[in-house]
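Next up: just one chain, as structure tokens, the form predicted alone.
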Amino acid sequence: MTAPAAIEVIGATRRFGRRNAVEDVSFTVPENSVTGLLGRNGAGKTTIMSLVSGQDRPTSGEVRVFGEQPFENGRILSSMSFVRDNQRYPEDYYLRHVLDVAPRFHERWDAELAARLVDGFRLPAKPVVKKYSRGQLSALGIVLGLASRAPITIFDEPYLGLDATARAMFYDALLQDYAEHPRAVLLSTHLIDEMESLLERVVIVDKGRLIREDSTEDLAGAAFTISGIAAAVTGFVDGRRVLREHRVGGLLSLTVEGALSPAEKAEARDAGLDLAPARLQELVAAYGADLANENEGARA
């Protein structure tokens, strides 16, 4: 059974001037998941969350958030936490202010997994909120995002500046507060890799375009790569379509649409060819390169 529709954007352009930054965009988030919304910079993203978030609306088509507009959408509003990648805060706020202020705007607010991340991440209490450290204004993101249990929860690139210790305790404490509290979580990402193990859906989006939605599981047998001798590949991959490609020298190396049979497997190695499964990192790249040159369509 399909779960409900927690985030619909069915159609959504979002022009500025003569420009669409986001264009005819239509994608689902199910309650209770945990989506990634991936593509390179530039690619819409922000755009796309300041449209869920109703921080703005579409030129053209629709955003629903539990079957409304969210834009000045005050009970839909309510439901939410986006945590912005250049989040900002008055002047002359500590932490303590900060802590003191989010429950008025989160009714499922807990004061005592903040604190314990809080300790977790070691944030100062004593400068202003404005002298933090690029990391240590992630980590407090981190703290509103996770600790607002918003029925939907939105983080815009959420671990810029942190190390990787800092990273680790994140994504551990958000598959751990989401399996004791779920909620619909949106989040965008460059350390795909890193999160992938988190994500079970994914958005892909490129140049303002939607270029893939799927299950993380069902884009694991999406594609494969393939190297060897670039004579080789080429033969081998003749008529499929191929989304991205790196040469060195009488090297390649491609990432390729689609499954191949165990036939096909047998035959790849017995021509001397290395294949592997397309991580999601790579599937990302690849469709971004791909739409770049979607006129190229199958290698001859």
The other form holds:
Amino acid sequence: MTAPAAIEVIGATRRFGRRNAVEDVSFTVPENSVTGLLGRNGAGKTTIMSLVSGQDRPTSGEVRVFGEQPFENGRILSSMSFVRDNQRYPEDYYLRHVLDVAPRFHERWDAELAARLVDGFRLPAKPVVKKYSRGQLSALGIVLGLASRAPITIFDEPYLGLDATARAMFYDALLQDYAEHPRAVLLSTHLIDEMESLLERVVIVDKGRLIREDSTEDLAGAAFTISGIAAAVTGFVDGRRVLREHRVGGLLSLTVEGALSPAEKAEARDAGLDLAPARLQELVAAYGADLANENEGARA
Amino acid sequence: MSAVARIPSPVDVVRMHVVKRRAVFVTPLLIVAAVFVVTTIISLALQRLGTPMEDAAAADGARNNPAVAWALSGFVVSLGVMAVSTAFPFSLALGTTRRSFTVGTLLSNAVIAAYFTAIFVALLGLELLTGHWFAGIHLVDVYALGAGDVRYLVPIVFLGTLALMSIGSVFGAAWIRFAAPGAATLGVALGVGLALALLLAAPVLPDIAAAFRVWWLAVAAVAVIALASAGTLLFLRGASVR
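Show the same protein again, this time as the form predicted in complex with its partner chain rather than the form predicted alone.
Complete assembly follows, chain above in first position.
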């Protein structure tokens, strides 16, 4: 049985001047799931999160959260936490001010978890928050998002500036808290390899358009990489959709959409070609490169 | 997990603004203290130059000192600007509606204006009780603040502070909505509007001056507060945080 939708984006377009930051995007985030919003810089991830969190309105199309449109909807907005990667804090705010105020806005705020995270991330009581380093700001955003226990928790590249230890701490805290208090988590990331195990679903966007929406399980079989002597590789994939190409001398490595039958796999091995399922990171990079190539082709 | 039951109210937004007690409540006291020191130095210097401060004419001259009002007005406007420009994005991150944020900011401005009023009433009491700080010094007992009459002081400080903060807030909202050009355009538009109004009203200004009543200022302040708050909501409703 499919989980009910926490977030539905239906044909949403957001235009800034003449530029479409997001164009006719549709996807669903089920309740109690961790969904990754993936794509290159400028793909439209933050704009999509702004639309979902009611911090912005679509120029056309629709966004629904728990079945209602979020913009100026107090009931829905109070069920959300969305801390931007470049989140601004009130002037003269210290850490204690943030921790004092946040519980008033989040009904399910967990002060104990917040204190544990602040301690773990070693967030200083001084200086003022606006003088925090990049990593400290990210850590504060993680504290706000996780401790809020908001039914819709959105993280915008939450790892920026964090060292490896702090990132691992975030992943552990997210997993543990999500297991104890399931909710809809939507997070954007470029560290796909690191976070892949956290994600149940992914939404891939590029240049404001939806490229693919699927469960990570289904995506795992959505493409494969094949490498070997260039002529043999090219001959083998003839007729298939190549997402990405990487050439070193006479060797060629391709990321190819689709799956291979056992017979095709055997044929590839016989031809001396190496096969491997495409990792999510490769797939996202490939979709980005693929779309860029298509656009260049269209311009030519 | 379903939607939460409790929706944050404007009172929570007030808390968000006034939680930084030092910036909101201590800084104005420091400004008043600085003005008091400067006023005292100037007054003592005048006395040493031979100006008799117990003299009625000298006291009248000292009442023309609006230093404390001017010194605080800049701070008050900046509080109003920051209450919107830096707090609005954080407020949205916490899940507040724009309407709730605007109402909460207006309430917060009113709380701060009431605090300022209480400070000034207390200072006036002390000033009158000590015979103008034992040295003929006029800090609060000045014409700009009602010339020592608490019935004038309270509405002047409360409405004046609230009006200045509201003006600051609408500029902060214009900045959020249209960035620097928005705030600059609003400033120019207000300046041109006031100049045009003055130009149009010039022929009847003597009549207006003759009919002038002090309560007009209170009505004007309330109108400014209402218009600025409506403008703030209007700008913020169309603003997207980027």
